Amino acid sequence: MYFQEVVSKLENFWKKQGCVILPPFDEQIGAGTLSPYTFLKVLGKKPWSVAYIQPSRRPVDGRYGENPNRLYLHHQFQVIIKPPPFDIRELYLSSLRSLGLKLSKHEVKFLEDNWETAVLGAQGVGWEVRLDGLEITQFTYFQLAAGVELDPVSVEITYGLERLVLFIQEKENVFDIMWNEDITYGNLRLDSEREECIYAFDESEVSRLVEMFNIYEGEGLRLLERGILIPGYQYLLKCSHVFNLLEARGAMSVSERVTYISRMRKMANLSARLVLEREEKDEKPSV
């Protein structure tokens, strides 16, 4: 099964479970959890069911396209459901079967792997899912976001698409994955992977990155304090990407790293407060 078919199969499967299928969010994002489709929607009580593919950039994981399994940019397929159905784990396993996997012939393990991200003040309990020893999915029940206890909780299922397709196609190098019958993953991604790594590790200027972080933070705070949610939150995403580039450059001490995270956490908290205030306002009866 080709890469693009795996995506369409997962979209069709979760669409049948009532999920809205969305395009990727158009910002540089380090993980699908940071997408407003996830973070802003797990807050509050309104039901939410969505699935989407999200390119995720983690500069420190880049290897100039020379490592068969480590990438600057990889693709996640995100499923967020609030509240989660009682049979969500079985639904997840059924989604793997929809890809043609005969699970009775493979070892599927759910290994406890509780999750947190300091930038968002988010925590959850869940599992790392391994298929014959290869991690293919992170399965998490969100319990906390922006320091707020979530009620109801949401479930987040994050498929690592490259790893999943490596397993399905029995490839050993991610760049050998067949995207369709004619085009490989390397045909589409290898040149940009190399150039992104050259920028992240060699060409980015630390002083300019720091300046960009400060500008993005200032504009994001200004907007969020004025009650303008989505543009303000997008500046948090920009800050997060610059932070990841600074980390790839080795440009932060331990104390500086904590300070940057605290600054981004403030933006996340302001964003969450706006979401909850709007929901509370919507729920109040008109006088």
Second form
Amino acid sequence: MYFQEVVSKLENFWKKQGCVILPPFDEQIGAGTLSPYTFLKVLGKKPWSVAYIQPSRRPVDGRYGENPNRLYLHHQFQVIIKPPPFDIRELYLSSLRSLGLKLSKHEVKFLEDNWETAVLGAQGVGWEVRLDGLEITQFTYFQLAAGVELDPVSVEITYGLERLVLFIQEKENVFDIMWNEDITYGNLRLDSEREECIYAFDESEVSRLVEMFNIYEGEGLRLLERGILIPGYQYLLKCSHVFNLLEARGAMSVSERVTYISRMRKMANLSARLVLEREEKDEKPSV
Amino acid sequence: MKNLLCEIYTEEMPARLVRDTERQFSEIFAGLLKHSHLNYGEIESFGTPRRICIFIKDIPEKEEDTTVEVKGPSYKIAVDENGNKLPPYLKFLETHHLSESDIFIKEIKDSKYLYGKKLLKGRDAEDVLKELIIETLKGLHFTRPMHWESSGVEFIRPIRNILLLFGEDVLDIEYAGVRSNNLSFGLQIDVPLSFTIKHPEEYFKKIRENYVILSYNERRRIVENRIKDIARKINGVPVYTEDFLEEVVNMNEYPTPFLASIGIKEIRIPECIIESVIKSHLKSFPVKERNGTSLLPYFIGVRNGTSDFIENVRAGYERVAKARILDGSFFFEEDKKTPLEVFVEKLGGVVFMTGLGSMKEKTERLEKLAKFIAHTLPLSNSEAENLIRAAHLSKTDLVSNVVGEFPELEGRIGGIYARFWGENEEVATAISEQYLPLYSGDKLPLSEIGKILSIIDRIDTLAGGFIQGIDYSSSKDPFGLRRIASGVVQIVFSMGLGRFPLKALVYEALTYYQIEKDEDKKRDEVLNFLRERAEGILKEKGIRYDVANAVLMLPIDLMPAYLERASTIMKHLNEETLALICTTNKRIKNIIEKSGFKGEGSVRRDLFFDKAEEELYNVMSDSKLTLNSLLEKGDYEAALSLYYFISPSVFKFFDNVLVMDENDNVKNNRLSLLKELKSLFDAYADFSQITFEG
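For comparison with the form predicted on its own, please write out the form predicted together with its partner chain.
Complete assembly follows, chain above in first position.
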């Protein structure tokens, strides 16, 4: 099954479960969790079901396209459902079956893996899902976001698409994955992998990054303090990406790191407060 | 009489917590049952990653009837002088549904009261059991519980079914939005397979038919035997610790071990990386040569399921192993391009402990502590240089790619890189051993420099941890301070030294942090913590608590001798000799304490009046030097004999001499003599702590 087919099968599957299927949020994002479709939506009481593909940029994981398993940018398929259906675990396994996998011929294991994100003040309890030993999904019940205990909680299912397709296509190198019948993952992605790494590791300038962070932060805070949510939150996402670039540069001391995180945490908290205030006034924030 | 069966079916529980969850479930329930009025037979419990169960035999359908005594009004107001029953009497009967024949009179503190014998009808077992199950579920405690549904219940993982049978009847309860029933589920093979259980005994047969092995011990036996068999066939032995085996066993309801191959012809990376890939990433067992120490190019995975289509599973595991090992080798080659000094600088970006700065700062403290201890012990010049160098490089691997990927290899990788960059063998070995022991009973550093590096690293962490006021109570302890302190004790015990300057080291370590106040308090806290851990380890080694207390009263710098001194005492516990030593010590101690003597003066021979005084003085003076040298040499057997030989002279002294003489000078001189003698005994241990039966 081709990469693009796996995506459309997953979209189809979750569409049938009542999820809205959205295009990826158009910012440089480190993980599906940071997308406003997740972070801003797991807050509050209102039900929410969504599925979207999320290109995720993690500069530190970049290897100039030279490593068969490591990428600067990989694709996540993210599902958020609030509150979680009773049979969510079973639904997830069905989604794998919808990709043509006969589970009786394989082994699916759920191994304890909880996560927390300091920037978002978020915590989840859950598993990494292993298919014949390969980690293909993070399956998490969100417990906390912006330091607020969630009620109801949301379930977050994050498929690592490259891993999943590597498995399905039985390939050993991510760049050999067939995107469709003619085009490989490498055809599409290799050049930008290389260039993004050149930028992140060789060309980026720490002083400029710091400057950008300051500008983005200033703008974000200004907007959020005036109650303007989405544009403000977008500046938090920009900050977070710049922060990841700084990290890839190995340019931060411990105390700087802590400070950057708490600065972003402040923006995340302001955003969360706006979401909750609007829900109280019974406005349904759009995305 | 009926049997009770309860199965709580959940999403996957963390493997390392399955046994604890099972234990809590059965202990809490058993505890509640014991306090109910229900009789019951044998209790069994089971746990897998997906379920915890209890099975209790022979519970009657009703609680036993019981009688309780209820207190009523005082006799004076309930009955008048003529024996007539007054309103309070009647009211008492009415409130408690008592008849006059139930009433009796009891006297409490000289006044009489009416009492009634009240019959409590036993409740139906069903009602009681339902309550107890719910109370049990509420009573389970988890360090990291979660919630997942609207009733707000907290549990270790979401509860998806509750099977609750009392005989053939379903006991109807609802918990966490789940209504109990008579269904159970087998191993998930493709779709979940549910089946009905008619009565508790049928459960065990059916669950097995559906590929679930309920008993941990049985699963463990299967895994342990099979992995050994498989390894034997390729002339190898599987590598594992108890904890790891337990973890793997509890990831599976129906474990099927299988052999897989690493599939890489020439491996040019350290074996520890391969071992890590197999253990941490694949939760599988590495295999070592039967008659050697090298890894074989195989590993043993454990599939949760039968052997059907196991070739697919094997191929998957092998692909992951290969990819991960190649990854590891990429990281290894990358790391080797970076000189260690660059890593040292990068440590500035790694947090040591919240609020306590970076690993670079920790490194600087370790270098200072290394210099301090090298001077205090003292070490030879070359040893000192090695220790300081090892301290300087000790944390470098924390910023390496390999440790970033395989955190459990910290230290070992550092040693390998140190060797690669031409550091000498002592330095490299010390770096690789610095985190040993990882747990109680783990191997210790073998090299002297490794031991000292491990100790100063731990003392620095303890100092920082106590200054930050980190909670180290058994359930929390996020930084493993208890384990860290235990490590210090285990290493110190193994050093074969008479003494080790722990006190000075702790004092010094604390001064490297900016303490604003209570420095004395922190010093005592750290030292007491070490002493407590020493106590724990002595007990683990089979030292009786009172003997442990006897050596724990010694100065902390004598810790290297604690274990051996205590063991020597243990050998003589049932012997006359030890009893005599303790009695002698006790007599001396009692008289000094009773006299309230505080004098410091030395003994004056010109004030002796009795031969026994003279004799005791001579014996003591003669013994003193010998004793010091025996203790110094660690010949504790001989030291105990010496105390034994002193004893008759002490008894003779007490028989012939009245210590509390009318003349103060004489009295004080005698007390001084005894005090000096006492210090001789105390030099070995506080013998007064040791208790003798009868």
